[in-house]
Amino acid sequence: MSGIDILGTGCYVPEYTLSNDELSTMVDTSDEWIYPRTGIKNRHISKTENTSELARIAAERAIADSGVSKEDIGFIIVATCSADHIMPSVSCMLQKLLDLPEHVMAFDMNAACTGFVYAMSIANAMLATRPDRLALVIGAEVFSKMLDYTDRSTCILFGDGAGAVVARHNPRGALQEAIFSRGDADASHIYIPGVPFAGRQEPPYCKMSGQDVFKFAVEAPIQSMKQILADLDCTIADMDYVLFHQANARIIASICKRLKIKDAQLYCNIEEYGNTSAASIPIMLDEMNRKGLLKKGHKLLLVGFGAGLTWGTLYMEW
């Protein structure tokens, strides 16, 4: 088996932060029906920065922390399910904002909130192909673009914020993913309209179906958990964190309890960002590697679950 290695980690969320007072006063709502129902306190919320901005902050922080030269990066990886626009890509403009070299393959992808652990294992097989390249992951979303802040079952969950790694090929590494997607045909789970054809506009805000998507995201990553755990042949307390998607407390903590997944193999931030989307992730693992809980050797799973509808769990080592 071969891998990846992550060489650095950024990560960037807008300077506003919107509470669950501030919102009530936007909406029906409060702080006591927020927190309990999703283990969310506050948001951070772009006031005037695309999707775009927060990747560059992000992987300008990642690159410094990794010390390589950019002529090195030869992918370039967004996830996103709010770019600036339709094409070009957010990771083209990216390229430019961060003078990247002409030999860069870059180009974004959507699985939305199981975006980064798509992302990592579209880079493994790259990297795998062209080890003298690194690749740069992105995962970034500025979701408040895209929601109705009249709608209570929305826009209390989502934030803004980016987090990036760059990563190397490492033939002695091990990396193993279980990744699934089930096609929601008629979007009834949740969705964000699209272009239009004449005269049929929606609005272009994301909407849900709470108890479906509640229902969907504690069963799913279990299967994917499970499968990664079966090909390993380990348990899971073989792992050192599992670091979920932050969609909801809840969620979480229902996992958690089917799958006898102890506090101190978790690590979560759900109550400062809300649901970053495919953001999430990179987001904790660059607080994680800041604060030194990240070692050598750490044995770790990154389990996502979003729209699609999509799912996965991808096993790597620090």
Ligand code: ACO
Second form
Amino acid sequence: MSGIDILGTGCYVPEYTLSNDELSTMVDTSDEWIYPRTGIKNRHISKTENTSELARIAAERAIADSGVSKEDIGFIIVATCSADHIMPSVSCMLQKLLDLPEHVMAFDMNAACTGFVYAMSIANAMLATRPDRLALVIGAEVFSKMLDYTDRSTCILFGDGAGAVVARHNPRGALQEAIFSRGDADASHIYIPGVPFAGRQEPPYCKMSGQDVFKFAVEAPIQSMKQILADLDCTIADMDYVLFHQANARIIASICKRLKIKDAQLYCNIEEYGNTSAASIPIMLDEMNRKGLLKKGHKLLLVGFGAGLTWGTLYMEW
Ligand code: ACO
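The structure above corresponds to the form predicted alone; please give the structure of the form predicted together with the ligand next.
Zooming out: every chain and molecule, the one shown earlier first.
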């Protein structure tokens, strides 16, 4: 097995905090309804900065933390479903904004909230082909621009943010993934319409069947986690940390109860940020890194699930 080393991390969330109490002045809801059902108290909302700007700041912090030369970066992969434009990609914008060399391969990928797990798997494969280069892997979202703030079933859940890592191939490392998708072709679970086409025009806002997504989200990650543990011949107790995509505290609690995951194995920040989609896992990695919680050799599971439907678990050693 080979894998990747994370050389540095960074994150950024917009300054403005939208609390449950403030939301309840905008739409018919309350902290008493939101917090027990989701675990969310606040979310950070961007007033002026688009996805590329959040990504730029997170990436600059990750590059600074890693201490590497920009010349050594060969890949920029941005996981996002809220790019500034359909084209150019956020990653191509970053190549310019960060003054990175022309030899980088820069592209965005969209696996919604599973995006960072997919992106790390892609980075692992690409770095194995070019072990002399580094990858800048980012999850970045301005989800708030795709929310209808009259729809209380969605606008309470999501926030904006970005997280980034600088990764290097490690021939003696350990990275393994169990990744899945189940095409939701009629977009019955969660979707955001694209540009108007063939006379069909819908507002560009997220629509979701909350209960269907909830059922999917408590089942699917368990499948991918069980598969990876079987592949590794490990038990959940062997893991130092399990980092779940921060969608809903009740979803995480339900999975933890079924798989007997202890509180000490968890890191959660949903209370402050809400669901930041592809950014949630790298934001947690950066917070944990800066708090000194991650020690060399720690065994981590990164667990993503989201629209697509997509889901997956990635095992890596810090
Ligand atoms: N405030 C007050 N009342 C509300 C709110 C709100 N914000 N939202 C819904 N309600 C009401 C509904 O109108 C309904 O009222 P009614 O009974 O009078 O019709 C009642 O509360 C129950 O509604 P449900 O939709 O059944 O509420 P539920 O308990 O399922 O909770 C929630 C809704 C929190 C959205 C839950 O379904 C959920 O978390 N689902 C998963 C969503 C998710 O995680 N999505 C993202 C994952 S994918 C990705 O990350 C992109």
